[in-house]
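Shown here is one chain on its own, the form predicted alone, set out as structure tokens.
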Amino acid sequence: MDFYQAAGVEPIGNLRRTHLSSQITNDLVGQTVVLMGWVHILRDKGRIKFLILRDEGGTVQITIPKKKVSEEVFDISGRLKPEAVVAVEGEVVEAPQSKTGVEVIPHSIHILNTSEPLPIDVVEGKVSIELDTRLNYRILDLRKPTVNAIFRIQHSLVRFSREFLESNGFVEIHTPKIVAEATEGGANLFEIQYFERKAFLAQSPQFYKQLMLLAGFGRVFEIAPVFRAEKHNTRRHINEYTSFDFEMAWIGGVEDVMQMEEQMLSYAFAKTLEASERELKLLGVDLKVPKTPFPRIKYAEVIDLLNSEGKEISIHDDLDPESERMLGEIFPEKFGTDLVFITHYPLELRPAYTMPSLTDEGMTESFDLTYKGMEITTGGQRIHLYDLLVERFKAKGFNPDHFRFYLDPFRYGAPPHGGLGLGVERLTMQLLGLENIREAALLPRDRDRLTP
């Protein structure tokens, strides 16, 4: 017990929390509750003190009038500091002046831990803090209710997307993140030493999720980190992000994949609107559930649209951020929605495993889903014919012998299939209107940041 006394705090003992702050409602008036959390705000008015207690459910007001509480409770309340960890046992009473209509009058306050002065403030709107500074103290930054709310909403989006896929026969898989060869090609690979040889951090689960269809799983999905060694340092890029991937066999064409995604997102948005109502309100976000089907527009038409608006871009060019920003203004006006599929990308802009278009020469059976002017998903139909797959790998400058683990199973009867990869942080960023993708990453990793 000496170490508790030395710290000036109490052991938790037989105390057990009975409620979260969000559960303190008029239904509990007259009842005794035990709350635990952080000292968010303490207002000392002399003979009465107001403690705003914060926990994972939100905040609740603890009112401490000198004439209604014990001398010990009033004395302890005067010694509380911001972010001290406390347990409060008290009675729920009506309080028309409070936001919730109720407050708690404490019978006892127990200090469970103390806090040093904070390097950043966690009270909303008190001080404006640069994003880099916030990220340096990310754990404290996440205590701020509006920041914490971002990841509760993100949880709902992922949870309900998973729920939708599971209800449609998808199996969750977990593929290697240490790989022997690049998935997407190019030089944006993190090389690592793997015992006596070199290996890479996976850019995507692409090869493995396809192979699981050849293994007989039918429909698979994975939610996991992927790694891109891209040196740019922009508001929309990070070097480790969470990719929500799915792959489905026995498709009639790329349209089947797009239909699955739009139905999944419409379901996830609707369920998130219900499950994360408090967090959306806290962030001032009016979430609109998108109607299906989402509009489709071919890449060639997109290029024509951009050029007609003064952008000089060729069909052989990939869309740059300015192009996406322009489309973010054009699409809502043209289609009446922020979610639009761009289809039939040129062969040179898509990976080797992408099925060439059956209708548009030089194009592919592929798509991107854009949301408020940003690409959040890339997907398409995959090549399931062995000879064509080898031909396309050679056309991209790859040596097929380096990809035998992937290519050889296609010699033994691969079903027609397709799938996609959705960036969880980008989806969160666009849905909530965040300025920087790092705000939608719990502990972001970019070119300059490896901690916390």
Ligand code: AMO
Contents of the next structure:
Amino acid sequence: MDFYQAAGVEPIGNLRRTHLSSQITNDLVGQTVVLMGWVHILRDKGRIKFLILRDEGGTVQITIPKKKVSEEVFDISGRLKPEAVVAVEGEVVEAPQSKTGVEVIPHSIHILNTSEPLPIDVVEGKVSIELDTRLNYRILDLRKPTVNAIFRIQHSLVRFSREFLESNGFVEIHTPKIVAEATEGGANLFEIQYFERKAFLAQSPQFYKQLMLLAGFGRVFEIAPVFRAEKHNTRRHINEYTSFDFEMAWIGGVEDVMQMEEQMLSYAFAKTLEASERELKLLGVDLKVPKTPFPRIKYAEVIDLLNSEGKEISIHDDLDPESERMLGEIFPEKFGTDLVFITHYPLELRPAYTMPSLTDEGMTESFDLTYKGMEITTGGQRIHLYDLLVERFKAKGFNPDHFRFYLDPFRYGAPPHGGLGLGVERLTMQLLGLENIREAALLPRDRDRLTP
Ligand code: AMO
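Previous: the form predicted alone; requested now: the form predicted together with this ligand:
Entire complex below, previous chain first.
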């Protein structure tokens, strides 16, 4: 049985795509090209039909005038449905009235697959659809050029951050996501059944990235999913996110880590500006490359600033969403930039592995990076001294015996080190000004969502 025929479609056969829609420019006038993509928009004006074909590069206009094409082509074009998958072979001609100045007149149109009527629109701006509905049909939602663009920009950010680290001697590592203990405290830990035992999904590669410095790698990074059992649905929390972590040995202090991050981000922003120019334009984002150094401000000063603006907050409190929103306004005014390091957090607000401060009593050699008011990174210098590390674990109420796999290697010569964890979705969200972190996650996982 010919199942292609049964489905009313054709196989690609020997046909190969020659160009992306974005490559159809004036230089190609008079040439024959083969395009493949989806039927984005159809306009039937009777004796002339227009097909906007969408592919990875964007869209291109295919014009089908009855007078200029074969009867077969005109007939097929009349049978096309939105989101059908097609191959079009045709000639590039000048078209002063079209946006790009060119269009394609088809010699042949091949239907490679059909589409049923769509549950949500994939053409921009027709009707606004609730985020929840969009996420239910995420695969179709992602076809929208503006939605697709978010992840192309995210790709650039990650790609160039990685490129920066690689050229600075960092080694990419892959650590287990099924783990025996919490790294960041037990509050948002997912427990799983691991054969006869209980295990957990990793909240962070924290212990393992540190241990790899003890193993002699010098500088490491990992870009991988981590899991947080956040009980509440908020606009900036998801239950699985992509953590961009790096860790570096032989640091003199936390300042070395912050410098590495600010250089990495300004490199990644500059390169993304070039590589994702089309997508940034499509989203109307005017990306500014941040100047280094980013401003630094101590947590105690931030608390004073907030209190002077009428917020009642103590140095022993975490910043709540309202505080972050306020800082989103205060920082650009005060510093003229929206990427600001907050440093020297109190011991009680930081995990057990964080190096206490020698200069600021009761504080730590740690930092957060805030972007437009929101925390996008946490980092710090780590404790490399075994006795102090054990003491801090005890002070946090942990039994060191449960953490032997992590603590024991510190008895055999651990280099001074520090590092950070950057939330890829948060970075993307803030850079693009998205309202909800789910917009920056391909297939978000939250309290209510486990599919698609
Ligand atoms: P922390 O727990 O602060 O630090 O997480 C680091 C960064 O991860 C992002 N993030 C999240 N993004 C989306 N949804 C969530 N539920 C969520 N939780 C955190 C934020 C945050 O700044 N081990 C340390 C890092 C380190 O010191 O190296 C850690 O995990 O952008």
